[in-house]
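Encoded as structure tokens, the following chain is the form predicted alone, with no partner shown.
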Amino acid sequence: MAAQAAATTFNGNLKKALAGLRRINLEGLRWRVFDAKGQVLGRLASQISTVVQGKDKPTYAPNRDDGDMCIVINAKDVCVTGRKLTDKVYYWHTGYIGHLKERTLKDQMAKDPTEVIRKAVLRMLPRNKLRDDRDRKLRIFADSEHPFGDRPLEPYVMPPRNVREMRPRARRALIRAQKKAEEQEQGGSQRKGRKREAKTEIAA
């Protein structure tokens, strides 16, 4: 009964939401819940797969899928840094000669955001026989809706991020420009009180 509520609070694509979930042994898995909204994509990207791949439990072994149930939120509003969102491009190839398909990281953003999640996750699993099977416990969802409402769920922290300081380079040149600035001002007051005594003197 749970699920069903669960199922039609749900207004997306319920039938690929939860498309493969018979394949998978749920038995002992966590389900862990990833808001993307504000997170970078790589970082995001990289939590996930760590996830998934189960590398975050003392049992985890290469050969073995230990992985847990990752669920993404809130997809559309994942960030990148730089141009990426122009500079980016997916390219593929349709098989026809000269077919070579290209879109940027914004358009594909506005046609399915999820797949922009789902690619950065693929590519940094290891290309063996696994790939499938953790591809299935990942299930990415563009808004804060899906249907798994009944389920355990554990909302997962992103670490904190270790914001690099300033390099040296930087930190002189801004060093320089406040010292211009300040003497600047000194001797704009110097130069105010200069006018001043000069215009006493001549009103004496």
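Everything numeric here is computed off the predicted structure, so don't read it as measured data. Residue numbers count along the first chain shown, from 1. Heads up, when I say rigid core I mean the largest set of C-alphas that superpose within 1.5 Å between the two forms. First, how it differs from the form predicted in complex with the partner chain.
- In a rigid-core overlay of the protein, K180 has its C-alpha displaced by at least 2 Å between these two forms.
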The other form holds:
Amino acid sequence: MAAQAAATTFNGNLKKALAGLRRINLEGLRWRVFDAKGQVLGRLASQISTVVQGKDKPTYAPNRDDGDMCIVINAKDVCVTGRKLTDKVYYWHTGYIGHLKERTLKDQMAKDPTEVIRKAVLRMLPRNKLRDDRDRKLRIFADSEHPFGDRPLEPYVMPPRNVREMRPRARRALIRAQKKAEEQEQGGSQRKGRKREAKTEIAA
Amino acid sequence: MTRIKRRRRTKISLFASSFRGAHSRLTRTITQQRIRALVSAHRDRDRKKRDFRRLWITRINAVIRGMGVSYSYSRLINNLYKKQLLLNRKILAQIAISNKNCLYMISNEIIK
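Okay, that one was the form predicted alone. Can I see the form predicted in complex with the partner chain too?
Okay, now the whole complex, with that chain kicking things off.
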């Protein structure tokens, strides 16, 4: 009952979430949950792609698809370093001459944040006949609700990583931004400087 | 005469009796496909050794990475050589499939 109630809270993308589940045979697979909140995009996508390929199992075989089902939640909270939020551009060509389209990361996150992670993971999988099947095993959700609550889910613990120490210029900018934020809190005016806020979020 | 040709060709077509479509029915294509099949077999006998070693390495890597922080196949092999343990990748992969904990015990012994 609770599962059904939770499942019907996001009726809009329920169809998309359950799409093609019947095509995936072998329900001896585990369901792993990745929390994308605060994770760097590429590093998260790399781990997801190893799990989806089944490369963490001793029974890996390159000719058959044996990866676990991966559920990614909080896709809108995934981070990128540097200026990628404004500078990373997704290009695609429609086939008509001169129609090279582009869209920045910021716009894509506003439009559909799940596509960012999906593109990242898909481009890390090997380009063979199993790629589409592996794509079907990926379920990405922008917020932290998903309709698979009644399954036995296993949270995936990201391996620990040593974050590089901040470069001196970036560190000075961070300190300046923190001081400015303190002054503004005391002043009580509007908060400016989204980029520096993003840097504090990444460094923390 | 025709007898001799037929005898030679039936011998060849016996080899290709399980091939698909025209490759098992038409004599000229049978001879060609037989040659191709034998060439592939010859080349792949050597490839088989390479492919399986690759597969064993991937499997060992998969299991070993689950062991600890930043432990990998390369470090395992380094430790194996340092301790002069002669287990080959085939056996290690079999151990990894059948009994993961045994492999963990071996690698823990080797790390020291």
